[in-house]
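What follows is a single chain, given as structure tokens, in the form predicted on its own.
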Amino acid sequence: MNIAYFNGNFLPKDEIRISPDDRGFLFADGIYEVAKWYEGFFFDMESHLIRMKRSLREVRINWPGEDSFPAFAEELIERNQLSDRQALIYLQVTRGASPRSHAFPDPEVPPTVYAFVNEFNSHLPGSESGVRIMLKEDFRWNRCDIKSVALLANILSFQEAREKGLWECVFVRNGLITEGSHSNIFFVINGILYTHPESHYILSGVTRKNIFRIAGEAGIPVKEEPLPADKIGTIQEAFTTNTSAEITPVIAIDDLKIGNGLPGPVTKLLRKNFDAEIISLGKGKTKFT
């Protein structure tokens, strides 16, 4: 049975109603969050936390229990059996029910939180031997720093991708390569890591972060700087980094490939050293509660 996270309570998922006049289902009016549980610990969670509170404040929800998500995270995996697992916890938050209207409830009513977990492996298809992705010029809204459940433009260009065989869409806004649908992306020139810098028109990534990080201790050069989609034919390495699939090396960008068709150096050193600290870290089986 698949137990889940309603409003303060834990509950078999499919008892759970959410109201016809939640703001999330009539505007797409709430955030979420997703963090990634590697077989006894969250992986910075602490990150996840603060960008979570961060959406909530961008988009004025105000939910009192914001920093219950780490216990009770960690209660879903265990009620779900999950402990000796990969899983992913998916968070929504939204600005709660009432009557329909643009206008945010006056007063102020509770928000509508929902979280739940299900089994996940990283290592899907393309992870070792590298994806086929496309760009696309960038129709969303202009806060996509903000991790709201607002998706459709970017499944619409998902979809695409996938209908055409490909395993992400990546943007570009004036010119520029921003990110992808579901993903952040770096570039690998001349040895020196470059992607988009924080901006209204991307995510801040955890994974995008921890990338920083060790590639710093790899001694790896990183510049958050943006590159213009006419320069894709100067770069020797890509990947697309999320919580979900971590490091995806990128082989091919629309019918231009990458390097030597393969994932490059940089990018497999990155990986090995993703996946070395994810081990050291199981070893003690860290938890961020």
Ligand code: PDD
Second form
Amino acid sequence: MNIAYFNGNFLPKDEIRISPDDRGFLFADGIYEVAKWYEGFFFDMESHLIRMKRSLREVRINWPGEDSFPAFAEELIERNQLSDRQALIYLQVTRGASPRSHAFPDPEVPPTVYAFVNEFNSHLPGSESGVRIMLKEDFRWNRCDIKSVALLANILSFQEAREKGLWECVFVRNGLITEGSHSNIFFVINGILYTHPESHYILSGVTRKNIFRIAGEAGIPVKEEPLPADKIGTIQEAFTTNTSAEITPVIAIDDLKIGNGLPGPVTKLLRKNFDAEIISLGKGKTKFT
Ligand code: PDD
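Show the other one: the form predicted together with this ligand, since we just had the form predicted on its own.
Once more the chain from above appears, this time first in line as the rest of the complex follows.
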């Protein structure tokens, strides 16, 4: 049975009832967060919590219980018997249920808080061999730094990639590569890692931030500089990052083969070090050792 979290309670998922007046349903008026459970611990839950609070603040949703997220996330894992597995938690917080009006409910109503967990293994097909992606003009709004549930542009773009047999659609804004529909993107040029700087045009990925640290520890310099789409021919490697798939090597962008068409050495090293970190964190933190 799948047990989910709903407004302070743990319930079988199919017993949860959400109002048709919920502003998440009517307006996509809400934010979300996704974190990964590795057989005993959530990877960098602290950063997910900080980002979730920031998203809430930016959209002015008031959730007094926001600090309870890490604790109920663990409880959800336990209640779903996923403690010794890998899993993803999805959390969504909306501005609550109220008759439809563009203005915020007045008086304020409690937010709707919903979370579920699913078993999920990050080592997907393509994680080893590399994936092909496409570029597309970024037609999203200009607050991509907020993890809003309003993902229609991301969904349409991802679906377009999917229908072409590609792993991801990566956006280009003002001639510069920003990020993917559900991932950040990095490039390697002459041994240096490049990725778009934090701005309103990208989500500040938790994986992205950890890559900076892991690259630094491996002596790989990182530059937060956007890559112009017309300089794509100058790169030797590319990879995407996100919580669910971790680090995914990119071997082709549109019709262009990257490097020799195989995952490159910098990408492989970062993947190896990321995996090693998960194993060593597990040794310290898992309740099952
Ligand atoms: N997506 N950029 C976008 C637009 C994203 O949706 C995501 C994550 C990222 C990477 O962020 P992180 O490393 O913190 O997962 C970047 C999640 C996984 C999702 O929508 O399911």
